[in-house]
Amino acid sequence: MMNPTLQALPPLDRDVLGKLFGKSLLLTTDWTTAELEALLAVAARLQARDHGRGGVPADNALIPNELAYAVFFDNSTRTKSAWAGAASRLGMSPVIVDGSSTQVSHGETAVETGAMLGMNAHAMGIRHDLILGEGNAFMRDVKKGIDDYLGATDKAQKVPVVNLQCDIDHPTQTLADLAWLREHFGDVDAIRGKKIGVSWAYSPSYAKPLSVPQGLITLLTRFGADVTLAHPEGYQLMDSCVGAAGKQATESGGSFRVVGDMDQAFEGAAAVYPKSWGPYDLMLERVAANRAADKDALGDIERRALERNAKHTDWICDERRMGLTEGGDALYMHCLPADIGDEVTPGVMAKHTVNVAREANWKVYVIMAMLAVGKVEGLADRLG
């Protein structure tokens, strides 16, 4: 039975958190566990405080008079919305930046991106991640511009990067994910030897990144979960992210494995992530064509892609498979906007909206917290 609140506020860790502040978040595997645990721990004390007593929130303008950049080069609704509305818990400004307004597509370069915005920018996100092999690394070299910028002119504001998601993770997302599985499971070390189903879904709509099953798989198994990730044979995942989750999870003392039927990532599961993201092999030919501004061939491509997932439209989370979860009532999870009637039924939605409307509540508070533990010194004291 779900239990709507953690049984206890995770303490914070003064120590790690203060070895956090001016610290950016690209991917979750470069923080370690106890710093993703401290994140984790802000996050659920600014929801708790968000929730304050007699539902009056308290004042969590813990950064106020400060801009909080975020330059988006692929659409988004909920991580868009989720960063204007941290930055402006926090007592930030939110400036949306639309990637093609940006001069990137006529050859300025991040660094010189980053050095132009550093000088504004207090907080910057950015999200790129359509193409392998450069959302990641044009975010690091963005944080190169700032921090080169800054070092130049003898500044002392901390200007941490966030990844609002890229080729490789969406860290935004997936520390939501599990800051959600948490709440729903009533404790912070919930999801250890819990079995976890990551699977690929079917969709007509386009190709998607691959970063956030390739986020959940190299986030959940750190943390004790037995999870299962289930694709069609051409949608496996990069192989450093495969390499990773296998590595954590022998660590962490839970389980990993990659099959190739949906109904056994749904066998037993506690929770299960139906998601769709487009073939391999195809996204890698994205890269020279993206390169090239080849837009007929990119066209192609998203065509040929399309026509690959339509083999697969079999690919569904349906009621018999929800039915083969554990006792039939496994709690189902989405990134979102999921395609109703493809990646999943419309009564298998209707049944979790609510669900996955509070799975994406948590979105905000993850990062109020990363940019809290990047920005706020002392922040332990002034959380309480």
Contents of the next structure:
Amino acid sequence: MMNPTLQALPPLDRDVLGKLFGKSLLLTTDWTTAELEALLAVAARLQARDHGRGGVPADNALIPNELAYAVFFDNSTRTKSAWAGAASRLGMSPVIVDGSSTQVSHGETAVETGAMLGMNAHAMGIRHDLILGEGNAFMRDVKKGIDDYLGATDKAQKVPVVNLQCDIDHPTQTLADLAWLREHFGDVDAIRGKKIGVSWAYSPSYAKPLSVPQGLITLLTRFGADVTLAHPEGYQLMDSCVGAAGKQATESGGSFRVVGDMDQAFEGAAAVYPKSWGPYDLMLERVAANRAADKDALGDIERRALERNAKHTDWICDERRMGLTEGGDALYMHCLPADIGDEVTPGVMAKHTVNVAREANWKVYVIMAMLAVGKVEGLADRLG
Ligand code: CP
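Okay, that is the form predicted on its own; can I get the form predicted in complex with phosphoric acid mono(formamide)ester now?
What follows is the entire complex, opening with the chain shown before.
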């Protein structure tokens, strides 16, 4: 008989899981809603097993003796450790490499890099998030290099590529956010009809990528949420993401709107996600400066971005704004790290410290699920 703890979890869809074998996750919009549901059901099961709930064994070593290789072209604390934690729980060996230390910095192409890394690795994670128009394209080229090599050598090995944050999306983050929203509100359909505010917030630290808010609006609108995106003028997101969010909201029975006032994102919200990102035009300016490896130009763009941010220091998640939310008690969310005192007041953060840690903890299970669905045939049977 199945353990009651596992029985209470969303069922595993064998047909859909079968289609995910060997699949990469480069954008959530590449996956059907049923595929995302299947992935999240696996993540929930792996979490229950890992936590040993109801006496369920913690042994999740489904992929022994394989290499989980990840390349990061930007800093990371949470995602790097979640990749390592996920791979090692599954019995894989995690290796994480700084992208600037690879031959990509000498001009080796993403396709060539993919072929070289794919022949040795059994799964590949990539973070390439700083340059608009480049990160996701780089990941797709790496995947092409891997697939071309494996196809030409008739190797049966599957090497799924996992987006660990690009210029468009941060799928392991936003799926972790969705899993946490479901856990917090106690139901897999919990965000349907719930008002969720995604807002720009002031940061003096650096011009942050657009991928988290873009990933949030394109994911949450698929599940019936009423999403409000707020930002000052000049901080718009990519048209393709805003367009997808509007279309999906219509299809799912949710709603989506863009406003220029942070308060409106908080009014009546059940959850708020205030975080900073860089001014759109300056993020685009980075592209040419980066291609020319012009460090002075990149430094100047960063300085101008922070000057622009500083015109909006009143965009902060504070106690007054939290008071505008549903019952004055919305769930505060953040992908972390947050600029405390700038994006959010110390008091709001202190109240939600455990909540944001629980939100972050879902990432290890989302990455585990991603590796498991891509690598383990007959996964539903293996998970029980
Ligand atoms: N939220 C997130 O991706 O954190 P890191 O940048 O530390 O990985």
